[in-house]
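Only one chain comes next, encoded as structure tokens, the form predicted on its own.
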Amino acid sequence: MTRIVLDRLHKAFATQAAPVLAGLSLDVHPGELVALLGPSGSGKSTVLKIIAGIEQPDSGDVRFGAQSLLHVPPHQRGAVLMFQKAYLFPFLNVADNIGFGLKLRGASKQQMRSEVGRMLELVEMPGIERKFPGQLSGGQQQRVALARALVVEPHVLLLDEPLSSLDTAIRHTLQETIRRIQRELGITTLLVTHDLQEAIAMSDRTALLLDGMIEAIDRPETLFQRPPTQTAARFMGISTFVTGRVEGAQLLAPWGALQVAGDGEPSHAATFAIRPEHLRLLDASAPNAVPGALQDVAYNGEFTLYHVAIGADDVRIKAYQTVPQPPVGALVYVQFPPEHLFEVLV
């Protein structure tokens, strides 16, 4: 298994005002999926194409375990990228797609014919050899281009958003298909993703990429339930932050003192977060409760949404239960649970 160190790259295309990379730095461990999870044009493509060695950066290094990659030619450097289109050979059929990299690499028409068989049952797809491109959904696709990715054993797997095109249940099958083969195989994978769901659903660790950096990197449950800054934390969908003075185990904002959980640290200023399906909805005061008037419910299915104003600020809460349904503009109080408040960087 392979090690995958991505050493303060910088990359900057004559284009754009920014740098996409701005001394990006990451530390894949062997076996391990990692998801690099950031907005459209956050530079995650470029950072699998360095890595292949599409790209090169304009400084900064990459390394397979010791092994520096910038001088590697990109057929020898043992890592296959997968886009977000299968992009497969439409005038060949599926065991000639699978088998092409073998076939390059000479080898014999029966270890071929025994590999692309292999391939075809670890993704689920038995016995459709002599089809071709065009008779298959895009699901099956993705699947035949994973296996044609796979089939010549890479020590690294990198995936460029492969199920982006795809309805959602299709995308969630595949999701469960490639991190089973994922791990049966213990290849080392970097997945690229706009999709939060996505990247906590198939990731060992999640690392969110924005303004050229690693803003934080971190198992997937603890960067969503806990992220470290306000910028992780607006990105991973909490919009309710509390600024004042910590005091004891109080936190003395302008909405009034709220308990949090603490030891009794030194007295600091603090801006803390909580995530809005952790809020609770009240139609009567309550310990942490604030009062506020709601503003506007909006049922989606799973949760129904509810806007209140606390003075200025405009808080959301996520009930997945039913909660009393109070008019809008109804005076409610928001419950503020102190084991669910969490401190975050600024």
Partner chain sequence: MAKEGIAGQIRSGATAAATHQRWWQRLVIALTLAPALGLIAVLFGTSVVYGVAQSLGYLPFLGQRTLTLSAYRNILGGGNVAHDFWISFGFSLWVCSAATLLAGAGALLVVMLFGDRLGGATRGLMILNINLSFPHLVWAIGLSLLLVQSGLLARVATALHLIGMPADFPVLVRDRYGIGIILDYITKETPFLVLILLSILRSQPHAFGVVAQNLGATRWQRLRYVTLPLVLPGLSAGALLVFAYVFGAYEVPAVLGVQFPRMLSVLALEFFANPDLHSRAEGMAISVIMALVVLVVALLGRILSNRSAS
The other form holds:
Amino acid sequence: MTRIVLDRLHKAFATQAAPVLAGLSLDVHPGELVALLGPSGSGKSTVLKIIAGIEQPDSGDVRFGAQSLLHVPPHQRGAVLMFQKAYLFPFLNVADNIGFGLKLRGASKQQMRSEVGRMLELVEMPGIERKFPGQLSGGQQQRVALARALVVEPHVLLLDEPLSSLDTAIRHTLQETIRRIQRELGITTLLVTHDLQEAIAMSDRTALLLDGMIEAIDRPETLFQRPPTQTAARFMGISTFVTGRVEGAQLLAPWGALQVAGDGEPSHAATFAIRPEHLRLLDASAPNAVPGALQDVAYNGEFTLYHVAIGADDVRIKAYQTVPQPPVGALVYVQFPPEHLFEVLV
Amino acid sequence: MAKEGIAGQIRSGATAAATHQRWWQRLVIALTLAPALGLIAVLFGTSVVYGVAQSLGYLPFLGQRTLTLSAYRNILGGGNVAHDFWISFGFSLWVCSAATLLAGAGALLVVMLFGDRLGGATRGLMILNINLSFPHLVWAIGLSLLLVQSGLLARVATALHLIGMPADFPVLVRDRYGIGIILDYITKETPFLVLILLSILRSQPHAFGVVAQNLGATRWQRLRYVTLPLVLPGLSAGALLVFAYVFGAYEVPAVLGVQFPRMLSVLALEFFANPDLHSRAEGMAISVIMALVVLVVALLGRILSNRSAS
Amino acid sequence: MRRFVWNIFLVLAGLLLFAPVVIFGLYGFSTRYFYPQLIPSYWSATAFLRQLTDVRTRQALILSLEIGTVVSCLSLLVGYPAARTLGMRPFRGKSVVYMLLFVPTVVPPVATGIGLNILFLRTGLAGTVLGVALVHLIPVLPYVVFTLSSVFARYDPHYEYQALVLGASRVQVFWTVTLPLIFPGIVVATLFAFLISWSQYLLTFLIGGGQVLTLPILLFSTVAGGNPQATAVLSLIFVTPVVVILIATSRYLATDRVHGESGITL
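Return one more block: the form predicted in complex with its partner chain, after the form predicted on its own shown previously.
Expanding to the full complex; the earlier chain stays at the top.
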């Protein structure tokens, strides 16, 4: 099992003013699956390309364990990439596609046949050796591409949004398959995605990549529930922030005083955040509730989205159960449960 | 009941409209295709009919109106005519095979070595395109001035003291082995095949190479296991088209060839231009045979290229 | 190392390409250029100017231009609707249509020309400019249809629908939307159609019967005459439009694969 160390990677392209990677450091533990989550253009794919050796960093280092890779040619790195499309060679059948890497290493025909069979079992597609890529669906193609990547027993698996062009249902089953195989083989994996759900569902740890740096990295549930910074919080779907002074267990905000889960820190200025599904919409005053005017109600199937104007701010509330349904424009109360309010760095 | 009736009416109205629409579309298709297809059909069709008729001895200007296979018998059977024909046939095959194989190998080599650079280099593409557009007649003339025994190459050789006089320079044009003709076609058709191969490579995602590299392929292995299988069907198709073209072309052997041996196209035209009008039938029969060979080869190439495209 | 090999390759390829043109220049702009001179000792434009002002050359030049223009314009006119249908409408028998257009382009001109010779003699078209122009359509028209249909195959008709919805008439749509969108394809198709006609020797010879003296006919008879100087000058005149057209369309050719694909100009 291999540990991936990315050490202060810098990379800029001539066509863009801002650098794509601005001193990115990341440590992926042996056997771990880390998801690199970021908006498009945040340099996620560049990270993978640098690890695979397709791109060179301007400065910084890539190490597997203690060994630096910068001077190892791409085909000797043992880091296999999977792309958004499967890129199965159209002139080879499934067996020859999977066996491609083995052939390069001079494996015998018999060895190839048994390995291909084993790999097809692993990706849950046994018996399709003779088919050609054109006869497979997108999801099946990605399974074959996964088999083709794994058969060479790489040190590291690099996944570049391999599921983003697939339908939702197929995407979810493939997420599970990849996750299962990754755990079985214990292969260190770096997954790049812009899909929050995918990152959370698949990773041991999720790293948020913003502006060429790791903004935050943590276990997915922690990152989702308690993002450490305001930027990270916004990316996790949080839009309600309350800024004020903390005095004991009280946050003195422009809307009034709110109870927070303080532990008796000294008085300081702070910004608190709360997930939209943790806010509660009430039609009467209650503890830790702030009055506001209901601006908009949008029924969304699984949940209902309310917009409430508090002062000049727009507060979004996601309610998964039906709540009293006041008319738009009515006076409502938004309750901030203290256990869900958490401090973020600005 | 009433409801059903209305629904039925609507449905039948819809189908009537659809039928009408279909007819209208067919009419548009037919009318737009008609002028082009008509012109080609009349021009080419009559050429085929008259050509085949003549080869069968239908020569009304000689008062000959009965159809016979004697022209074909003369060509393919014994006698002087057949002797000429088979020698020319063999010579054509030799020239075509040599030119096609060498051009194909050359194109493959160029693309394997420089494909990645050439694909992006506008300059390179431009050179290939200019070469492709040069009329064969002019190219042959240029080569003959370059390669004759008193030509530019011989003069360079003299200046370098490699040869003492023109007669020392090898006979490269108007030679009995068709070397001049073959050289002409190699220099013209290699760029053509390179362009075909480049367009195939360009239509393939660049990622195939990256994927292979990522799976551990060296540069050579990428060429061998990815580039080669990607371009091979297209190359074979292109080579067949080249073969078909060379087999039937006239200008180059006329400029760079000798009286003996002649390529089939030259032979056919000679029979046709013979003052003895009876040999017209034989000239035409040679053309028909030539056309058949060319068509079979070209259609094979087309099938191959369609299959590799899909 | 690879850079070095690449440069050598470029030089060789360039030499090979320009060698004929250089040779034409050496022979055409000199006098008494005999073996073993590498470079002519007497440069002169007299031969070139004499050939250029020669009545036969001028007439051949004009005739070739006329025939080329008529043939390419006619092919465009006739080929455009067919190409649009082939490129954009699905219909049964499309492959048959393509085949019908493909076959005439590969059957050797020797066969086509000899076959048409008698018909044209009978109808009085042999030996006329019209007859020659008609026979040029056999290689040119399919080329135009193929080129334009591949343009239309990549053409998105939604631009036209948008214009129609905004109130443009069919004619307005053609001039303001369709034409600007396919203009590069039209230019390439027309100019290369011209070049194909311009380069025809054998069909012109077989149908023109020595009475329609286009530039290739004149060039070929000069070659037979064995005067390298006259041959070189005529060759230069003959290839000039080719190079001009290539350079004029180069930016379309670099981006468009039309030309390399069709393979008609082989």
